[in-house]
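So this first bit is one chain, no partners, the form predicted on its own, shown in structure tokens.
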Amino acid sequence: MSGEEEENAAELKIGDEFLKAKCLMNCEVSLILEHKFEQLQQMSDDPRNQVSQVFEKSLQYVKRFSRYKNPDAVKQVREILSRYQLTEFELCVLGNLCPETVEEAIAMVPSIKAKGRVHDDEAIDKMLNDLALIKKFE
């Protein structure tokens, strides 16, 4: 990204490095950290000796703000959102914030309605309904 161009997430002007990066939703990070925490517990009689305060706080944060807890549900969320040709950034914002209406989704991620994108209101509504079903049956 050139030094003169201002970053703007609404227009997906977030820098080439970030656009190409693999993003994770909070629920995915939670699963990874939970797995690592379990490994650390198995390796030590006293898991507090192995786990830093930063690790603990990070785990608490992602657990608190994860909208999906079940590993199968987490996988389904990524699969559903991936069908809509979203960028990683858009996918993670929608997966983390779980908008309930098309208007909320567009307000949170304005780039999904940008010119040249194939996301009309009906497609966005179907995507949100699919996510709501996963949440309902989790």
The other form holds:
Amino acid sequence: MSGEEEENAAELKIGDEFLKAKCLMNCEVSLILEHKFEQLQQMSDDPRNQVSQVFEKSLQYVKRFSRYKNPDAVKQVREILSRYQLTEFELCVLGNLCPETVEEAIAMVPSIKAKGRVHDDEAIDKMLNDLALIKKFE
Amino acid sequence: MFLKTELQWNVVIPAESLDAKGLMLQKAIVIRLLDDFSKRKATKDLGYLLALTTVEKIGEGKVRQHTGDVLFPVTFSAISFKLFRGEILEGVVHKVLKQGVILRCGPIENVYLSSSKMPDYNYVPGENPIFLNDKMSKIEKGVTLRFIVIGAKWLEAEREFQALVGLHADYLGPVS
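Since we've got the form predicted on its own here, give me the form predicted in complex with its partner chain too.
Whole complex next, starting from this chain.
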């Protein structure tokens, strides 16, 4: 990222390498970290000795802030959001915060309404309804 | 934001461990890598290093002339956590002070929310100090807040990040 362009996630100015990086939603990270923790439990008596503070705090955080718990639901959320031309970053912010209205969604991810993007309110509304349905049937 | 990236690190195996061949050597390399990984804790570019997910490839070892150790380039995938300026996310209030609030978000413990960035909230001192607004919305220890990241600073010496956040936009504030 060049020095002149100041970082700003609201405008998707987060550096080329991050725009292309894979982002993960809290619920996806939760499944991965929980699985890792279980693997460690099988290998030793106290798995907490084997994990770093960073791992433990992160696990606590994602468990608390996952909107979806069921692995199939998590996969569905990723699938549904992937149908709407979003960047990885935008997809994850939406999957994490689960806005209820179109207005709220735009406030959370202003870049989806930026010039040149193809998201009209109707499309955003449909996307939010699809997400709400997954939650309902989880 | 949680990121998944592919990295390439060099793992050094001391000469003594090189009697092992094949799978045992591979195991020694992975164990060393895991150890290096947890010790590293965080980097300025990737943020906090949480977990190594897969080892993609272990390259050919190069003998280091003077020590006899062997250096293996290892390609692997890992999950990290980094805060981006302008990003909106949620955290938990850990401490309430007159000047503002300290939050925890993911592995980051130093997330500062200044009272100047909490529009319409006023400090209420007491044994359990809180911030209150005229709609009776309360900000106290344990409350979840949705905030926007104003900036994140990398502290080289401590190998950790400090962040400044605010509630000065729509749909931000306490979340039930």
